[in-house]
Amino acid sequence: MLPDNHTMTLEAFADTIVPGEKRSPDDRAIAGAAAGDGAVVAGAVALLLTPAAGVAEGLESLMNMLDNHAREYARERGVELDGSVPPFVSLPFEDRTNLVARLVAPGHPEKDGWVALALFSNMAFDTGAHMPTHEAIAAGHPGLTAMKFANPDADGLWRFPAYSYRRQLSALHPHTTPSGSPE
C-alpha cells in the first residue's frame, strides 16, 4: 500500500500514459485530458502494487523522484504548483506529458523505471493483466471492452472459430486435450 500522496502521483503517470476522463469533478490526479477510461480505472495502481510486475518495492521511491523532477521542471518553466496536491499531479496535463517525455528520453538516468511504470500503465489498459481475463470483461474493464475482446464461451474457456489470418495455419498437435491444454 503507498501513501495516498504517492498514490495520487502513481495515478498522475499512469493517467498521463494513458489519459482518461476524471472520475468526479474534484479529480485531481485524473487531468480529464481523454474521453472515457484510462489507465487509472483500468487499474494501472493495482497491477503495479502486485509483486508480479516487480516494481512495488521501488514505487515510493519513484514517486519521491518524481515529484522532485516536477518541482524542478515547475521552476524552468514558471508553472506555479498548487501545494494541496503532490507536485506532479499539480502539473497542467501538458506540462505533466512534456515532463514524461523528458524521463523516458534516451539517455536520461533514470529512464528505465520511467519505461517501466509506462509500460506497466499500458499493459493494465491494455490487458488488465492484475486480474483474470474473464472476471476483467465481466466487470467492463475499458481497455478490453475497447479493443471489444471476445467473451469466453459458456465454459470459460476461449474458442476462435474464425482463424486471425482467415485460414488454420497448423494443425493441432494430436496430444492436445479438449481444454486445449498439452497431455
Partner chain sequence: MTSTESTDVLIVGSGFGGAIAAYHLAAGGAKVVVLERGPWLEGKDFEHDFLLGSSYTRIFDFVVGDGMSLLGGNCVGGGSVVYFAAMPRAPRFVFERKGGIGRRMWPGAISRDTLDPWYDKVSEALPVTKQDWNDVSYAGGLFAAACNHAGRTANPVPVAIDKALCTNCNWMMAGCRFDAKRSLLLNYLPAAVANGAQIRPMHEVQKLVRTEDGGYRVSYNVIHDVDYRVAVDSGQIDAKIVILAAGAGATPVILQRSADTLGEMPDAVGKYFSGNGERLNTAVIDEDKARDLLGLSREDGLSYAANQIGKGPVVASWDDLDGSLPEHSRFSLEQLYFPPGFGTILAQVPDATGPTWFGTEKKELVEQWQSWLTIFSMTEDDNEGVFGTPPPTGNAYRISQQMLGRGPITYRPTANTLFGWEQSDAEVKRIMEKDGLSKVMPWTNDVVGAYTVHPLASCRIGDDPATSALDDRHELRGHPGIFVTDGSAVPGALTVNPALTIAALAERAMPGIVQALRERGVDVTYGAPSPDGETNGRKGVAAQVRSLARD
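Basically, rigid core = biggest C-alpha set you can superpose within 1.5 Å across the two forms. Residue numbers count along the first chain shown, from 1. In this text, all values refer to a predicted model and were calculated from it rather than measured experimentally. First, how it differs from the form predicted together with its partner chain.
- S170: CA moves 2 Å or more between these two forms after rigid-core fitting.
Moving from the form predicted alone to the form predicted together with its partner chain:
There are no partners or other molecules in what follows, just the one chain.
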C-alpha cells in the first residue's frame, strides 16, 4: 500500500501516460483529458504494486522525486500549486505532460525509472496484466474493450476459424527458390 498522497501522484502519472475520464467530479488525480477510462481505471496502481512487477519498493521515493520535479517545474513556469493535493497532481494536464516528457527523454539521468512507470502504466491499459485476461475481458476492462480485443472461446482460448482472404494478392518475387526462400 502507498500513502494516499503518493497514490494520487502515481495515478496522476499513469493518467498522463494513458489519460481517462474523471471517476467523479471532484477527482483530482485523473485530469479528465480524454474520453473513456484510462490507465488508472484499467489498474495501473494495482499493477505497479504487484510483487511480480518488481517496482513497488521504489514507488515512494519515485513519487517524492516526481513531486519535487513538479515543484521545480511550477517555479520555472510560474504555475501556482494548490496545496491541498500533491504538487504533481496540482499541475494542469498539459504541464503534467510536459514534465513527464522531460523525465522520459533520452539523456535524463532518472529516465530508467520513469520509463519503467510508463511501461507498466501502458501495460495496465493494453493488457490488464494485474489480473487474468479472461476476467479482465469479462469485467469490461477499459483498455482491452477500447482496443476491441476479441473474446476467447468458452474454454478461455482464442481461435479464429476465419483468418484469410484465401487468394493470391501479389506476384511472387521472381527469384524465389524451390524452398520458398529468397535467392
